[in-house]
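Only one chain is given next, in structure tokens, and it is the form predicted alone.
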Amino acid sequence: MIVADPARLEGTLARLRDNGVALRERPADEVLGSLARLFDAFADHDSPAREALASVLPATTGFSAEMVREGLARGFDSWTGAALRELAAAEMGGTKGLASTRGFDVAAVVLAGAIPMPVLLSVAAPLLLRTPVLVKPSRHDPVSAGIVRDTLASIDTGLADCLESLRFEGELQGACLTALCGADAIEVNGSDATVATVRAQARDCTVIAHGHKLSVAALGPEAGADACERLALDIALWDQLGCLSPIAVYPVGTADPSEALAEALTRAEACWPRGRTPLASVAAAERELDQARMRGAKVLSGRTGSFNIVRELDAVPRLAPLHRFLRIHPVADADALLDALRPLQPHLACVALEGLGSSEPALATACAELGASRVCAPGEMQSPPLGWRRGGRGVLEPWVRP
């Protein structure tokens, strides 16, 4: 990983722009074939690519080794080369559509978080449109982008020459941000504040923004006995740090699931231990627990602090300290559930539904109308299909030049 200054960023973008001339002359089916092999490499449990991620992510991100392996399996197993071809067919009409579609001359991608699946997708999408990519890795995961590039280099050196990963110190601002915005398009992942900063600077390039998102679950009276087990998996994976990790559960006119979830999270800890937790997150959790007790809310915690559950007395949204911190918000019925979700509308990513009987299809539609781009069953939240229309947009469509 190279630490960049503005001059290096500008030089790298210029080199990638030059390399893009040859890339755009390559047949679209050839590029798709190489990227399909890249996806197959990460979908294979025994590949050097998967093993590299499983080996280095625990030390660099703080996740436990057991959790990393489970998370990689849940995220990558269905992201095969065949799935990539299906995505290209669905959004671009296959190789014929890719061949006739113009991407950007050069792009930049600003990554966030510590989950590797979005890294692969953020790199592959512009390359499939034959757009060279400069990646700024997340400070929480400085390694995944490099592993993706090394794996691509073992498959197709020419395509790998159209991908570079450069890290720069400090916040995304100043001369480095100005240099990065020299790309024709920039994808920015991160907080709403980060997105706003990039939009303000990127006056002459297309911005593809993925701001702050969150997910929740709702359980109805007909939820199966194993629903809490499956939700515990969704909570435990990636220590609740992804946009598809549920931060709250809404029991709809049913019994309190707090005890069952506590037992399930205890079992999850035995299988996939919680990783390193920053002191600031520990302190935030303690403050929230103290305030919950003062409100008279029910609090359940793991013996070693491995999880925290707060059963609230109302459905008012509150701070989510993450790292397996869950709030239970009881609601009387489906209408009350939708009322509770409306304040989350600008940030809603996924809603898991189970046990809501004949009203479930209508609720799924209503959740989608509120902005949830993924509605699924508990246990499936962390395994979106490759073609998931994140934020309601296609994977490849934003990379088509207007």
Second form
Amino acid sequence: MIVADPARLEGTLARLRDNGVALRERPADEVLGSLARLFDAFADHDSPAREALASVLPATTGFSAEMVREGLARGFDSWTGAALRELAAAEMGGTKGLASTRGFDVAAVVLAGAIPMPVLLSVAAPLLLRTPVLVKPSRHDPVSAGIVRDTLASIDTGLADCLESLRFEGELQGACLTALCGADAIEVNGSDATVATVRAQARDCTVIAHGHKLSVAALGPEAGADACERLALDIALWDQLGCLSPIAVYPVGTADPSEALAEALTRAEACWPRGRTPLASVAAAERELDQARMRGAKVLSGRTGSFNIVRELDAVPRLAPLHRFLRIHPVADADALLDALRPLQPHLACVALEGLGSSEPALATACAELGASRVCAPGEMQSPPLGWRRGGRGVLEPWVRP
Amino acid sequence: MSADPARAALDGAILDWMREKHPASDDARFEELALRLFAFQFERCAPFRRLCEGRGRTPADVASWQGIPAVPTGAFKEMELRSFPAARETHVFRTSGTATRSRGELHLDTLELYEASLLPTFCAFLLPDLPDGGTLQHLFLAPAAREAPDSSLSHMFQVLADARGAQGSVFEMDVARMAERLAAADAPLCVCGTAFAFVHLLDHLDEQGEILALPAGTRIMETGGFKGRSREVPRPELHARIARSLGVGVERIVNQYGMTELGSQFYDSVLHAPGEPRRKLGPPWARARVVDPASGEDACEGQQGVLQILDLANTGSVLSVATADLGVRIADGFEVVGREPGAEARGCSIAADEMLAG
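Can you swap the form predicted alone for the form predicted in complex with the partner chain?
Full assembly next; the chain just shown is listed first.
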């Protein structure tokens, strides 16, 4: 992968812009067909694309190999070519709609985090609108974008010529950011600060922002006996570094699930070991555990620190050190749950609900009103459908030129 | 002096050490006082006791000062950590903060130890060339204590001004007026302020196209980080800019490592031990550990770890504090290498600290 500098970025954007002329002349169904094959490649357990991700991600991201394989399966298995066609039909009216829809002449995508599924989607969405795309990979996953491009090149070289990935040294700022904002649209994933930096620079450029989010789960008295096992999977996958990973569980008028979750996380560790944890994250977890002890909260930890659970005495939101660090906030009833979730409103991504009886449909609606763009059962949090309206927006819609 | 006899005895023993003419490092003395203070605070500070019991490290289990559990600085934001009755409280120092961030609080029933600790330490690391009782003009780029009564830094500067400030020592927050004072100086100065205040001063000098040459013998003390600020200036860059704009060599620029939660401070060694590697050193009654957070053991020299400070001046609160800073041990001192990285490094899942920050 080539390292970006302002001149190289400007040159790459200009070349992609030129390649976009030919891309827009191609039939929409042909582009959709190639991208559907790309998705099929990643949905196939035995494909070279899946194998490439499974083999390189542990070294580059620090995730355990077992966890990566499980995470890829849970994330990609349902993201087939057929699912992409359904998405195109639902959001764009199929190939007919795609053919008559104008995307941008050239786009840029700033990736964040270390999870590969969003990489595929962030690249494919503009291409489906026949918009060439320049990708800035995340520091924490420098390889997935390249694997997507290589896979696309093996399917459709012309389409692959409309995708470029350039690695940046250091932060996204200064002349490199200015050059990147020479694109007609830019998707930025990352912290509020990153989004604000890009917005400030992107004067004549449409910004599609995906800020950091968080997810939680609520269990009622009627939750299944294996609900904690399924939640443990949601917590273990991607070591809580994805926005669909639950950072807190709210038992609603039911028994304390801390012990059951601790046992389930112990079993999860055996199947999908926690990956490398940065020193600062270990330190943050230790500090949070000590602070919890000081306020009288119960602390449960894995034998080698592979997970940490704090059973809080209240529902006050507190720091989330991630890397399998879970807080349990007991609440009395559905109203108390919604009161507890309200402070999370601007950042809520997914809420898992189970065992809440007749109040569950109304709670699901209320969670959606609080901004949760996904409400599902425990165990399904990390497997969103391809058409998941992340942040309440469609996958393809933002890439339509206004 | 405290009405609690056990506390009074501890304060007395620690004050004796602080008030010695040349207080020296003494492992046995430190250990004995630390363990006594640990036992005292374990009995009187309930949150600290819960921490110790939760970690299985009570006075009955701990035989050395390194085994005393450290209280995370975040706890000072969440709970009132006192080892004395609340009714006897006389002062509260608060950490800097914003409307959206809660502030840590240090509750005190006496300032005696705080002041007794800071003076000899500051003199040892900033004024080693001054004779006993000697004075120097101090310029403080900070609000005066009366304007910021809950700022431990302003209180510290006031104590220094009263004890060691020569005529003309002032508090000045206006960078233009401070620049004028600096330009007019004709004798060595001690210029003290927060790092961010120095950045403003340097920006002002740059805007005016001014480069000063402060009198020989001048020394600079800057402290604090840039958390919550719109700009961050790496420390080497800050020191280089100070050297260039004020005409003071980097070997005369001292970074102070202190925090509201602590009664004692650590300083760069450059004036105290010139010619030796720059590192943070402190008084004999405060010790810093660089700890591997996974094992809780001391990190090896050169290996990054979490900074923990055990400060005998903290008799009224808790003696051992786990900071949010990462450091490395350097010989008999340490250096700060950073804080916990931001959310970018944690992936796309937001940490609630950002959310709580609004």
